[in-house]
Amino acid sequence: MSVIDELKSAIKAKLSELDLVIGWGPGFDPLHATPLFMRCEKDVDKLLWGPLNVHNPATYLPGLKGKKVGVVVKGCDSRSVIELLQEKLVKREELVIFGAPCAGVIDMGKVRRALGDLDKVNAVSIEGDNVVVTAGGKQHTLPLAEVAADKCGRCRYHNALISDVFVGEHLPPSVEQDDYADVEAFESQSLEERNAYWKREMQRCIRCYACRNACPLCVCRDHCIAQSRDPHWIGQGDNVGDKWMFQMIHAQHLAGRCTECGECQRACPVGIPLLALKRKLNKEIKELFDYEAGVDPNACPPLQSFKVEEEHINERGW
């Protein structure tokens, strides 16, 4: 039985116990799968599984607190669920987690650059390690390795780290360790170069806050500093300073909590590489606290705990 058929069978077996199950279904065209909210077997028949499942369904879970919810997860999604459990933003007894191995998801920006136009997509199929897209009457065979999201190339968690039902065969990690080579390459530039880079990027920000809304761990909601008038932390003007201020605070709020699902960057309509900011802070958290978010349900994030002296911080030597 295929992974998708196993998933559908498992969900249907549990559906009567749940208010809904969140997964992925067909979108407005064959290339864009969208979040699917399943409440009956007919809904489950629409479920998709594969490289088109780019969204992180864990984002919806805090808003469904109090309901019995099923959620289908990739490895990175499962890390977000773990982090939400750690922070008591969701309750384990209210969740049924369906996991399966994920070989990677596509980066729509890379597909767009390969095809040039995504407005005429007629059909999409996954054939082995290739994504075959028919657009404007022409067939394009795109190796998944070339159009996969960058995060998938350094993924060590292709399999759900937490699940009640796991279907399919476990996949090995893409790499043994994340060496943060991309972050170190950026760090090798001068302060002036790095500052100029982010100023250029922030000029393109349209302040839509899609990055915030898509983030499963960004949960301040009505108290977000981006919209608060009392205190009035950030102005509403279209200037780089206010945009940069929001992104820096956003990144600081995610320090030691970000599971690098990449939803902030995926959701950005102007393509700002926001995940780089989160990875920089994750690198610092790893070096200072030897901690990685979303891999241990029983662990306490470092910024939610306190030690008189941290093991990896030379406080007395400063």
The other form holds:
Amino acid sequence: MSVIDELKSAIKAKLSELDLVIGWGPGFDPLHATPLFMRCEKDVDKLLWGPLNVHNPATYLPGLKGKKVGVVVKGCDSRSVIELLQEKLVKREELVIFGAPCAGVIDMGKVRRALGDLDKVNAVSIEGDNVVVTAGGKQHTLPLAEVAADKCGRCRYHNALISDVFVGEHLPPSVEQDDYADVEAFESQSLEERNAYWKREMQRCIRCYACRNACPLCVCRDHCIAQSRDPHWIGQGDNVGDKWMFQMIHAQHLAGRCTECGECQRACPVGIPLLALKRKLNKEIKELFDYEAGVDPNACPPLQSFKVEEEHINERGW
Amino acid sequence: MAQAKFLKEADLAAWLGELAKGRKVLVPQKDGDAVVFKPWHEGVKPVLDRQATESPKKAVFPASEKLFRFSYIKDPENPGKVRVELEEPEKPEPALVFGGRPCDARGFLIFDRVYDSPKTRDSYYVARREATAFVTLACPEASNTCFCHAVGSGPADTAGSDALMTPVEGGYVLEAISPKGEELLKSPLLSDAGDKLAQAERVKAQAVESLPPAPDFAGSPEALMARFDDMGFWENASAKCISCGACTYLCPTCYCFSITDEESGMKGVRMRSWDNCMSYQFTLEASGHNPRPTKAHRLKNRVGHKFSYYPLIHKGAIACCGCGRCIKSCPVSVDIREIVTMAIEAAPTAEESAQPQGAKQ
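Previous: the form predicted on its own; requested now: the form predicted together with the partner chain:
Following is the full complex, with the preceding chain placed first.
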């Protein structure tokens, strides 16, 4: 039985015990899947599994507290679930986790660059290692490895790290370790160059906060400092200073909690490469605390705990 | 109708140069992976072969606008006495939105009924509106997310534009729609369109054909009102929505704003900035009560405003221009067409409506 069929029957078997199950279904065109909220068997028949399942369904979990929820996860999504469990933002007994091996998802930005735009997609099929997109009457064969999200190329967790039901064969990690080479390359530029880069990128931010609302760990949402009037932390002007200030606060709040699912960047309607900010802080967290978010349900994120002396910070040696 | 003109592709930059004398010309241009409206200058190549990521609404309705500056001045004789000095903002500079699509220009007709009505005249809006002209590009082909034809518009709609450009072989056919547009087309770079006009008409006809069948939104005002108290319907419709504001800020017809005082020390600015009904703070009252506490309440308002409340008070005009950006750029692909259709399909049938009130569920 194929992974998708196994998933569907596993979900159907549990459906009666659950209020709903979150997965992915067909969207407005063949390239866009959309989060699917399954409540009956007919809904489950619409379930999709594959490289178009770009969304992280864990984002919805904190908002569904009190309900018994099933959630279908890719490896990276499962890390968000673990982080939410660690922070007691969701309850394990309220969740049924369906996992399967994920070979990677596509980055719409890369497909857009290959096609010019995504406006006229008529058909999409996965053929071996390629995604074949027909748009405006033209066929484009795009190697999956080239249009996969960057996070997939450095993924060590293709298989859900936590699950109640796991279907399919486990996949080996893409790499042994994340070397943060992209962050190091950026760091090799001068401060002025880095500042100019972010000023340019932030210029087109429309302050919609899709980055915040798509993030599974950004849980203040309705009470966010970005829009609070009292205290008035951040000005409401259309200027880079205030936009940048928000991103800095967002990134700091995610330090050591961010599982690098990349939803902030994927959700950005104007394509600001926001994941780079989170990766920079995660690199620091890795160096300072030797910690990686969302891999161990029993661990406590380093910035939510206290030790008189950190093992990896040689305070007395300074 | 004034004579149609022809602009050679090779003369586009020169014409933009002429237009940019004495006014700001906003053209769609690449910025990272996005296409946004920014001022044209020598060397900028407008992106005209696809719909821009954002609408050009900030040309008339800026993302943030200074209503006035204020400063507190202490009386040197009596420091306990403070007076406030206000400073008006500068008058808006003349502007031209070049290369927007018919849906982009038409969006402002929805603003006009609200901000420039016999009852209310928003002087900031009106000043910018009068200072801004639109040279609009007819769409040669529809996108997957286009539904302009379902809201009373079309790929070559001239409503709200001063001049319409249609791409033809070797350049563009230009037609003046308003006296402002006639002035813009007086350039010696433009020649008589001649038989190119017939070509332009064919392009427009093909564009109409490329559109998928239009969803039928007739009856949406009543259908959405009928679902107003059905929170089960709205919870289902909004389940995947993440309640961000991307749809509203990219929308050419969303016109809500917030006002804040941005002050530092003794000086400050009263600022009007975009706000959106998908935000919790949008209807948060000073008491702490929020009449729209969940995303279901908020999405109901967004869809209801466009397809029900606005048409009910503006002679049936739908407050949506069908540009599809809210679908295309939604992080989770919420589809407003689907929600309106669901509401229409879920509306009580004639038989149910005929039953006495008490018999309804």
